[in-house]
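Presented as structure tokens, the chain that follows is alone, the form predicted on its own.
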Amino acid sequence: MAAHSCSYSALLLIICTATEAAGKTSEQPAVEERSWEATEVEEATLHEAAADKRDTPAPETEAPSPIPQPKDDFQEELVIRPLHSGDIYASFQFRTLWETDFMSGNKVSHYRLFPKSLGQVISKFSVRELHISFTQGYWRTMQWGQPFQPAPPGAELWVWFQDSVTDVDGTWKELTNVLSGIFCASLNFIDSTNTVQPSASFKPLGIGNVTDHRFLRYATLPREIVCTENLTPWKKLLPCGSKAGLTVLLKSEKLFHSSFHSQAVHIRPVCQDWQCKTTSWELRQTLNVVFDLHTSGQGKREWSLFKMFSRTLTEACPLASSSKIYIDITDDPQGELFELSPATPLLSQAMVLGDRRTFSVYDLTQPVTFGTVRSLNLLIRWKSSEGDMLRPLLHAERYVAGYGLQTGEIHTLMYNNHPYRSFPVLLLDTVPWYLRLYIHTLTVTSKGKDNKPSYIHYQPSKDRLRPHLLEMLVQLPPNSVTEVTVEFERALLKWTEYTPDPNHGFYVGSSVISSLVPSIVAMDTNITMDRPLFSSFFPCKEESSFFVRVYTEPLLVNLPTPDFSMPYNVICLTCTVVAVGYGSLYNLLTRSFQIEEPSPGLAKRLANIIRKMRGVPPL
């Protein structure tokens, strides 16, 4: 279980070369030279101030009591990465940190930055960690690389409950209904048929060594459609809403007109300081979007904030202590591939997914960032289309094989692109009960040879009660493709269990692959440094590896489907027979017949009229 020796990773290295002369010029905007962003100055200043305060003798007169500092903090940032395909990857990170205790049982009544709706959910349902995501589209790893925070297509929800919860299943059901109302989603369709208890794939991301998987629940809805009604309540959780700061860029018609869109909410307890003497609750809201060059209709490789979001930035969120924009310029350090304007003198380096990346930094809390026009519109203009993207070290895909509607095979391919290092991966597969797995047909092959898993956890399904759960720890040889194959049989559902469009097929959730991938460069594990939010979500103490979670494509499987048009045909035929046969017979039995004389001709009627006028009886 070497893959789980540490909690998850992606650590940061900030290079600070602030000399005494650079410190004097840092107060004014540099124009001619770029300078590295010093992120430890604030911490050092606080320590110096505390030391000066201790050295200074206390005055004889009693000083007025200081104003209590708020125990919550809000940060926002935007990371923009130009992709080699010409597309643009934009990642929003919003972090709310609150020094409070939801686990003590004390009722929290005053909320400042932390949303009250989520705080009440944590308190009522005794939630230790909550992770929820809504994704539209599939992340193309081989074209775009690894995302900062991966998510499967559709909706994903996994929750760690506190050990004081007695009825975990009942609490889980109530929690999904409440979250369904908060996010305007179909989470109320989560029940026992699509919920599992992973034993090793999902560990707590916050503090605490809770490893009892009885308090963990994981579920996905691969067919969930993400739209504006999901984005609106997500934005309302932010302190500034969509009125100021980076949230003004979140325009729905632009975000959903993209190749990939994913929004998530992560809640976990974290350490307040490096000694972890006090704890805080972290709410991290993320939104990732990839804009396609061809669907935008521009016809040229040129992007700007206004073209992507139809908005420009005019100010930071007034409640944010930090508001920054990071532009990834690692592949273009000399400005030969693309041009970035306006230029910024601040640079920052961070360890992201095992690679040292360089970013241009725009601090929105500084008025000089917006210039004289009080508006910031970043422009990226490509000069050349050259350059190759490094292949991701870990990649996976999945598909269904076979013919007919009785049996089939599920194939999962895991690629290890590292040239000389092998590493273990943990595979999690959740298969619905109506696909009956033949677990004795499970095979794992690498380079044409059998690859025996070192750990297997399998929980068989129960019809209409729970799905299949399969977890395996597999060692991937270097520069190889490992294939996992298992056969299944399709079940015949009741006619009331089919969806309104049964011929479309039934979705099977994505496979989850977790691994500690060997890093090319040594990673910095100094957690006291001020790191960008996008690089500090998966903490890890390993210096030679970084954590990666990969999701495969969801499967679309056809089941034996009856002809639902036959009831309609039977109803039409029956109604026709009843109308023609029984209707005619009933008409003959109930009709009364009367003899009527034929009507007289026109000449006779005229003669009768004349006779009537003369007072003579009619003919």
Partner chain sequence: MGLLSDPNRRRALISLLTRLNAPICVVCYMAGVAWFMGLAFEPFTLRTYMSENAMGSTMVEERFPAGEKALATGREFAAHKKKAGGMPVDWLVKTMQSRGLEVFTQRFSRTLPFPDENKERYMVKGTNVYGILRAPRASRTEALVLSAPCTPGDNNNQAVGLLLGLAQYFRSQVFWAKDIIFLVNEHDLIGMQAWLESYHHTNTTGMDWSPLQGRGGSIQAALSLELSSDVITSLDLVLEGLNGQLPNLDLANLFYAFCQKIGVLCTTQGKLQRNDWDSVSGYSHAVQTMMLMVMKQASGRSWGDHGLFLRYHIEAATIKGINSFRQYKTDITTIGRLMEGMYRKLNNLLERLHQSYFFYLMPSLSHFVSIGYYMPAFGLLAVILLLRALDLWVQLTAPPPRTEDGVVDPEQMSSPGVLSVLTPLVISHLTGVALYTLPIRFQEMAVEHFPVSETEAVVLTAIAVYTAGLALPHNTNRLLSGGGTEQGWKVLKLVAVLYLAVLLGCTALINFSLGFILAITLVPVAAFVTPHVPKFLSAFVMIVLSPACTLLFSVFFFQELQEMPISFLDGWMLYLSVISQGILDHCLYGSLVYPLIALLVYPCWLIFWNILFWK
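Right, and the form predicted in complex with the partner chain of this protein, after the form predicted on its own?
Lone chain follows.
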């Protein structure tokens, strides 16, 4: 019964958010103000005073709300999660908060912890929010669960500009070029052909109430390769650089000896305190890495800081107000699955991605953490390889169907693994113009039945100018696979438009699936478990749903490609054939050939002239 009422109320909530998202974009000014972030915050504040819950899926919620102290503040932490596959997931987060105002005209010139290069970018380009990620590899949701910070393979950049910006496109162009220099990446390849303005998928994560998507720009570069040259500038933005604290672990020879590597920078304005009287700027730098059991672990289920990063920790960053390591021990409360050494008495609980997780905490600011050897080398040793992972509630995959170089079909599969709850997802697809989508062939089916999206936003492409943009709000039935298919035709490019390696294929960026997924805790129907009676009557609490963003894999599509290996021969031969062969053949076919009579004699010609004057036909 409880589960029923839970699902019912959550359903209401979802329907409400869904209709809002749909209604908002159907241009009703009354609903325009309210977005689904609003509902979420409302929902969150209802139960717990967490001002911005949505963007803190990481155990950040544990961090004490900033006490009035110096105007800037730096925190660092590392979360380690042993995965069921034997792999290990390490997520670094570095947060710099600065109570300042870049916008109101005054020139900010004194920087302490906040990197100057980014501060200047914010004020020069009137950036309200900036999210940039560089990822090498694809997050394997089915083996690893949900990541703390999802990111698509390659580079992703999305920026909200202040509503004072007049020429958004021009500013965006300049901004990408500047960021390209800062991060040493090919972000300058972002132009109008791969930039879109999603209407619903990307909402501001910080405070602010402007949700007019004219000030939003979103672009991905699925082909971007991420390596040390991107890591070094990223590390330089940190107050301690790579000298002290958790950053000493970030050595590229180990970080890039992994299955997955993702680094990101998020800048946004946040509330200074829970009353939200003043705002401050938050710079959050994250780095996620997954180490592989088989290649780096040599098959032995045992991990240590030294084995992962080839370094141990000796101190916290002196500039950091908090420096902690969290180890996810949820799956192993009694310690029978793996053992941790050195052990720590500190435990902490947090709601992460709809799940209540337990963490062992190591506080690096306490000297006792480092023990007598003055260095901390955490060791996780598996005792058994039992245990199955809970299937992630939402995951997706995508592929190109068909053969030949003329047409094809893009299939996007979205899996809802929740046993009894359906939930809506927002699907964002950006397809380059050279794949000409036949939007009339768009089908959405789940469980063999047509599933009509409640909201579709489609912007057709313009050749060489802008990509296709397709956004849909689709309801995923419980325990189902929803398949979105759309056919396309491959365009023949101009011969200068091909890349230097045309036979490699052309990339299509990941689809983005954003959703409020029903919580795993709320899925728990076993109400007799160790819960007080008073809490189990209305079991749906703040955790009733959580925000998830899932990226599908990018696609590699071959276009019809001319043989570039001998263009010269081809051009010469074609021209010759056309000029000589066609011309003569055309003559042969269209003319009738007759043998010329020998020219008439002088007398006859004279006679003809006379006959012509008389108006009689010539001889």
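Positions refer to the first chain, counted from 1. Being a predicted model, the structure only gives us computed values, none of them experimental. By rigid core we mean the largest C-alpha set that fits within 1.5 Å across both forms.
Comparing between these two forms on a rigid core frame, one finds that residue 606 has its C-alpha moved by 88.7 Å.
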